[in-house]
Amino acid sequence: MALEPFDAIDVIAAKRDGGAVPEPELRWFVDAFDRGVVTDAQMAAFAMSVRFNGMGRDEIRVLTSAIIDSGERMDLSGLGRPTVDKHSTGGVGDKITLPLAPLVASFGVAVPQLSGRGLGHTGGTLDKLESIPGWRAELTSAEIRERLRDNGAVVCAAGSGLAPADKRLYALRDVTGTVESIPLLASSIMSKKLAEGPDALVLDVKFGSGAFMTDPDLSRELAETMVSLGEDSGVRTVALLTDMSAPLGRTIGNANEVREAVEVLAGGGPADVVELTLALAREMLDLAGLPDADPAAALRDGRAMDAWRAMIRGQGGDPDAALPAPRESHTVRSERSGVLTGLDAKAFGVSAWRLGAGRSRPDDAVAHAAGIDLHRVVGDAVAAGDALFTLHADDAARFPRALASLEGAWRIDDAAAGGRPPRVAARIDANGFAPALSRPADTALPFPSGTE
């Protein structure tokens, strides 16, 4: 047997001590842990050690890269297309990839999205996809290229082969309450992102209720860490911050966030997501090349539809089949008469998963035509008696408990105060973070105002 070059226990005192890991020896940890040198008891004595003293940016991009390493690298070139991807850190009723990816691949842009499942109360991409009679998300290298080459846009589960390091170390960060710590987070998502290849990447980076970091701050820096990341590997990368407060449209579940989708592809759906998926997908645009393509025309004139359509069935999908319809239907309706000002988008993505529409464990099925349709949003008036959303179950038992979820989870008010804020916040690049202009003068930034 082989003599490692390095110690295991070195390693870890080194961060325990609020030190820099030097880079051969970060690099050798992370691949001795992946041949199982490494034992998990010392990464995780590791994670912990990095959740309470952080790492510096050249150790974030080592470690990553160290990640990235232990599996393949997907070889996007000779597509003859510019290729872009986009990542969202979750939330509840964010359908953007279904409308965006084809909307950007109707510009001739590669569009690859390695997407995953819901757990919890945040939606899965490939969840709601499933919806689609026909639709699979397995497909193998080979078919994800000729995808890319014929249509542009790939909606598909990520490959084992993919930053295999990073699964196991997810799973220790799991159980030993680290997931939340920015370094490691930033290097689980970026590594797989990276290993992708693609030539760059637009982040959708949440905060709110509903979204996994709730606080803004933290958020930010989850977004500046990340697009150093990007920018250090040589992969050109944007964030946009945006509010999870609220759910995300008037949809929060699989099929009926499908349906949505395809109302924003036709030129409708709800102005939150409109106004979301234009700005990524003018980000994506801009990155690859195309600062004066109009997505927007896009939308109306069926060039995204058309490519929709082609992306669906190229995986096999019906994009004319029924989607799944609901067994059980329980509306609930307003007792008072005002203005709708508060809608807690974590309690109604709990809901929803109580419904079906989402899994406890990662083995779970779930219940396609599950969820809740919004009849009223932030800053919607209503009267006494007007529907305010409906749950939707294969199964009425589970109506109980996704109700008890949502006790004390809208707020009517005689009058609002300064309506709807914007979905986007914030944009972060290489030159650093700038509220996003869009946003009206009377509402608050939850971010210190100027660029820095």
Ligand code: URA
The other form holds:
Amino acid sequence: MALEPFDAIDVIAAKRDGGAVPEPELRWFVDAFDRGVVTDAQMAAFAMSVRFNGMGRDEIRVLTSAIIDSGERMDLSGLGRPTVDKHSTGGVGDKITLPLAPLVASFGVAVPQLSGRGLGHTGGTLDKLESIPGWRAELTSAEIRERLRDNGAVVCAAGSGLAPADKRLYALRDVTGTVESIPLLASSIMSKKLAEGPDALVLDVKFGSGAFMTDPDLSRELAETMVSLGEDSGVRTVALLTDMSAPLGRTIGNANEVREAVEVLAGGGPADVVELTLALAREMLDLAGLPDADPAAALRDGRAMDAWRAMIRGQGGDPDAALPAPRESHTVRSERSGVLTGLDAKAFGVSAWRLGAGRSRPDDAVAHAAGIDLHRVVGDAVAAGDALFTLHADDAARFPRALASLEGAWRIDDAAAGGRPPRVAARIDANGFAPALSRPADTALPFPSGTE
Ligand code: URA
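What would the structure be for the form predicted together with the ligand, rather than the form predicted on its own?
Shown next: the complete complex, the earlier chain at its head.
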């Protein structure tokens, strides 16, 4: 057996004692983990040390680069279009990729969206699109390039060749209480995005009950870390901090979310889904060198819809086919009049998952017609007896547990407490943090005011 240049115990001890791990040692440690020389126990001890002691900016860059080097990098050069990727940290009712990718592609930008399937209470983009008859998530690298060259937008499964060390490291973090560590989260997310090789990247970093990182201050720190990491790796990166305390739009599930995305592409759809789609589209178009492009016009005049239809057809789907319909439905009505002032995103996400819209294990199947349609959203007036939301499932036996997770999950008050807050709370780029100008003072986040 070849002699290893470093010792895993020294690397772990350096991090355990609060020091920085030098670049050669850190690169070796990740590579040796990938080769099975550094054991799972050693990597878990290292992850816990990072969880407690953090990492410096340069260490995070090196860790990310070492994870990328464990696999292949996609080559998106020579497409004849700028490539701009988008990543969301995940939320409830987050169908934004569906209208956003074709919308931005309709301006001649290549948008590679290599996505995953949902696990737990946040849905997966591929699960949603697989509601469309014939649509295929698995594409070869050659097909991805062909779709990007011909149509601009592609949403497909990320192959196992991208950042394989992250897959093993994430599985270890999942069982050792080390998921919620900003350096580990940032390097995990960004290794996969940077391995795709985009020219630029826009991040949608959520906070609030339905988000991965519920605390706004921590989600801001995660966003700042990822923006620095992107920039340090030569990829222009912008993040929007967005509110995920209530579900996004009026649908949570799969087929119903596709329906809502198509409404947005047809120039309609819920105000918050349109707001976030346009905000992200403007950032992506700006990074693609098209600061004057008007994405709202492309939603109104059908260009985005044409790009959607081409994107779906290009992956075997029929954009005109009927979407799966639920076999069983159950509507919940309001017991009182007033104004809806809260809908807890996490509770609605868990409820949709219990209805069959999500999976508990990676190989579970999802029920494409299962989910929840919201008839009222935060800020709406409600009369006693009005339908608040409808649960859908393939089997009515799922309703009791789904309803149980919704106990105390919505709130109706006599008067609106501040109306409907905008989704976009702040923007972060290489120059720093800026609160969104449109956010009313009474919904302000606990962030320092003014631009830093
Ligand atoms: N998603 C990722 O890709 N990595 C994490 O660590 C958490 C969410």
